Each structure stands twice: as C-alpha cells, then as structure tokens.
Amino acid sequence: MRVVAYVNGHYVDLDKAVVPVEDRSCQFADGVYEVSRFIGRRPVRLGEHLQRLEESCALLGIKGAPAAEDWRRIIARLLDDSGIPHDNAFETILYQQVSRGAAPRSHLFPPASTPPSCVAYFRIKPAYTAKQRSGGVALISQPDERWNRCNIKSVCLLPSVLAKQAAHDAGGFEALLVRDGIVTEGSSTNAFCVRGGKILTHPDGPRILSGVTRGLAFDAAALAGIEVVLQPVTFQEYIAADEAFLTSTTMNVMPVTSVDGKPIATGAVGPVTSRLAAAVDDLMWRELRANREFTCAGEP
C-alpha cells in the first residue's frame, strides 16, 4: 500500500506531506480530527464521522472545512492513490484533521478570511490478537485530566496521550479514565460494564466523545434485546461489574477483565460482552454489504 496524503488539495506522498509552522493545530491544538474504518473499499458509517467532523468544526467555529460530498471525493482519490483493493481482508484507518489554518501567531482566531487546513490519508488498521478478544484486556485507572470538552474530537489529546501511556508503563491495554468518582471513557475508547444483564455506560454530554462504534454498539443491543442504561458509574462499581467492555473504531467490541491487576468477576469473558459482540459484528457486516463500494476517485 502506498501512503498518500491528502493536504489543502493536493496529494502527494505522506513522507513529503507537510503544514506550515504556524498551522494553528502544530501552536494552539487548534484543529480537530477523525478516524474511521474501511475494509477493502467499504467505509464503517462513514456518514456518521463525515457528521462529527462537521459539528467539531462547528463547535470551535472551525469554517470553510469541505462538505460531506466533498470529503467524499477526496476519499475516493485517496483510495485509488493509494492502491487500496477491492478485499475485505485489506483493513485501513482514514484519518482526516482540519485546523484553524495557518497564520502569524496569536491567540486571537486569525482574520475569517484565512482558510482552514485539512489533511487526510490512510494508514493500515492496527491488529488485535485472538487472545485478547477471548481473553479479555486489562486496563489501569488513571485520573481524567482533559479538558471539560471532550465532545468535541480535538487533536489537544496530550492528556489522553499521557494517560495511556502510564497505562502501558504499568502493563495495562488502555486507561480507565475516572473523574470525580466517576468512570468516564478510555483515553481512546468508550468503556462499558454490565451489572444484572443490563449494560451501563457514561451518558453523552462534554465528558465524554460519542464513539461512533458506541453508537454502533447500541444498536446492535437493540437488535439483540440488551438494555443500555446511559447513567454515570462509580469506579467502584465498574470494578465491581459482572463485566466490563470497550469500544473503538478500530476494534470494535473489546472484552475487558482486569483492573488495576485484580479481575472483573471471574476474570473471564462475560457472556453479554460476547452477545454484544458478535451482535456488532453481524450488523457492521450486514450494513457494509448494503453499502456501494468507493470505485473510481470522485464516485463513491
């Protein structure tokens, strides 16, 4: 697979891609960004981060960013640019940010007239092993220390950055970040525990980022008869659940059956967390073959 970058309307190879110094997003984190998942040629609702993306610009007063229809043809060229096959076992990561733009530093916005950033490009998705689906992973709690936005996709992830390597330091999977007591997400996952049958996870609101695959997951709850109940949970009784879960883009549903060392009830894979799971894949599956493929640049 060749990696070409997308970068204010041209393409070129990734290792020859660049921004200028005084992009907003390389001095104030002034951007925000996307991740979305394709296998072979078929996008993972793809309409849905099109749509976040477009409201965390939004959000920041971000304009001038391209149009869903146009990040569409962007799409299909970086595609075929990049050699991209028609296989479902070809898995990638879209990644897309668009900042504030470039302009003489200064804390105030630049001038209305500067025109956003916006850069994309396509890397291989990253793998998981069968033991960790079948086995559960471990997270380490660590303190939430974002800012108090956190529904907006932002690229000022260094909190999220440290957390999750503190977590890796001690030998976890992901963080667990908790805030006043409370469980929010992972530091880049939505977390997830059943206690009695039922799943509960953090309501939607600015301490936590709407995963799209979140979104996903409750779907395929509904489809399967498993309640989501959307309330805050307390550290202890996330640790106290019958199980624990995550969600991401980029892997789906993940069993989680440690905290901290000490296991989630049995320590072993709970019987939800594999219903939900298999649930999600069989919608994502049955949504991407309703799905045209991307073809040729500027027809998806």
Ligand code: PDD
Given for the second form:
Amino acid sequence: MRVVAYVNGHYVDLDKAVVPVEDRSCQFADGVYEVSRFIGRRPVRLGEHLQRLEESCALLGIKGAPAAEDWRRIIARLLDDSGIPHDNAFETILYQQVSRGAAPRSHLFPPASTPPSCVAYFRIKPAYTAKQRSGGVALISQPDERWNRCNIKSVCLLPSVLAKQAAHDAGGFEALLVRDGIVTEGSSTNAFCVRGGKILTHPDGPRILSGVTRGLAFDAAALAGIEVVLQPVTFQEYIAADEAFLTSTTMNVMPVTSVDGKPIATGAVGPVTSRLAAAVDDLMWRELRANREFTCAGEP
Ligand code: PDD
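Please give the other form, namely the form predicted in complex with ligand PDD, since only the form predicted alone has been shown so far.
Whole complex next, starting from this chain.
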C-alpha cells in the first residue's frame, strides 16, 4: 500500500506531507481528529465519525473544515491513490485531523480568514493477537489527569499518552483512567464492566469520549437482548465486577481479564463479553455488506 496523504487540497506521499511549524496543532494542540476503520474499501460507521469530527470542530469554534460530503470525496480519492483493494482481509484506519490553521504564534485565535489545516491518510490497521482476543488483556489503573472536555476528540492527548505509557511500562495493555474514584474510560478506549448480566459504563458527558464503537456495542447489545446501564462505576466496583471489556475503533470489543495484576472474577473471558463481541462483529458485518459507497458492483 502506498501511503498518500491529503493535506489542504493536495494529495502527496506521506513523507512529503507537511504542515507549517506555526500550525496551531503543533504549538497549542489546537485541533481535533478522528480514527475510523475500513475493511477493504468499506468503512465502519463512517457517518458517525464524520459527524463527531464536525461536532468536535463546532465545540472548539474551528470553522471552514470540509463538510461530510467533501470528506467523502477526499476519502474516495485517498482509497484510489493509496491502492486500497476490494479485499475484506485488508484492514486500514483512516486518520483525519483538522486544526485551527497556521498563523503567527499567539494564544488568541488567528483572524477568522485563517483557513483550518486539514489532513487525512490511511495506514494499515494494528492487529491484535488471538491470545488477546481469547484470553483478554491486562489493565493498569492511572489517574485521569485530562481536562474536563473529554467529549471533544482533541489532539491534546499528552495526559492519555503518559497514562498509556505508564500502563505499558507496568506490563499492561491499556490504562484504566480513574477520576475521583470513578472509572471514566481507557486512555484510547471506552471501558465497560458486567454485573448481574448487565453491562455498565460511564454516562456520556465531558468526562469521556462517546466512542463510535461504544454506540455500535449499545446497538448490538439491544439486538442481543443484553441490558446496558449508563452509570458511573467506582474503581472498587470495577475490579469486583463479573466481567470487563474495552471498545474502540481498532479493536471492537476487547476482553479485560485483570486490573493492576489482579484477576477480574476468575480471570477468564466472561460469557456476556463473548456474546457481545460476537453481536458487535455480526452487526458490523451486516452494516458493511449493505454499504457499497466506495465499492463497485460485483465486488466482494
Ligand atoms: N481512540 N475514548 C478515548 C479517549 C479515545 O481516544 C477513543 C478512540 C475511544 C473509542 O472511540 P471509538 O470507538 O470512536 O474509536 C474512547 C482512537 C482510536 C485513537 O485515539 O487512536
């Protein structure tokens, strides 16, 4: 695959793709982003990702980014130029970023005439191992030191980066973020637990990013007859749960079998998690098969 990037109207090889030093994403983390998944040329819930990108821009007052239809045209060109095949075994992620543009450094917003800086490109999707899928992953708890507007998918990711690295250094797969004794989410995932057959997760709001996969999981749970309860869960409740799992664009449902080195329940992947994981994959595939937006007639 050739990695081609869209940068402000131009399509160039990624190693030639640059933004100015005074781009506000570099100096102020003044920008937003999206990560969405493609299987062959079929996107997973692209509409939701494009909508969240628009909402993130609106919440920060970043104006002039491409509308969803324009992004779809850009994405169609990137799929072609990157040589992404009609092959369901070929999985990529699309990264999109919009910043408030480039302007002489000043904390104040630049003049309204400053265009936003828009970037997009595909990369091969990270793969997870069969062992992680069947045996679950380990979480390491970390204080949630992020700001109070986590519902915005902002590139201001340093607290998440530090938490993920600390979890990794302690032998964990992901950081479980805890604020005021409450589990909020993972550093780049949404966090769930299961108690008495019901799925519990943090309510929407400024403390979490409302993941697109979290929405997919809610829809799949409804179809599978699994109840979802949106309520804050304390760290103590989380580690005493029957089951736990994460969701994100790159992994769909990932079982969690330990936190801070202690097993969740028996330390095995739980039945509700397994049922939900299968229901999420089923629903995703049903939606994908019905989506011919970037594919041609007769293709798989
Ligand atoms: N992260 N919570 C946070 C803080 C995230 O950064 C993400 C996604 C999620 C899951 O959202 P979704 O289901 O829409 O992927 C939850 C992306 C994948 C990233 O930063 O790479």
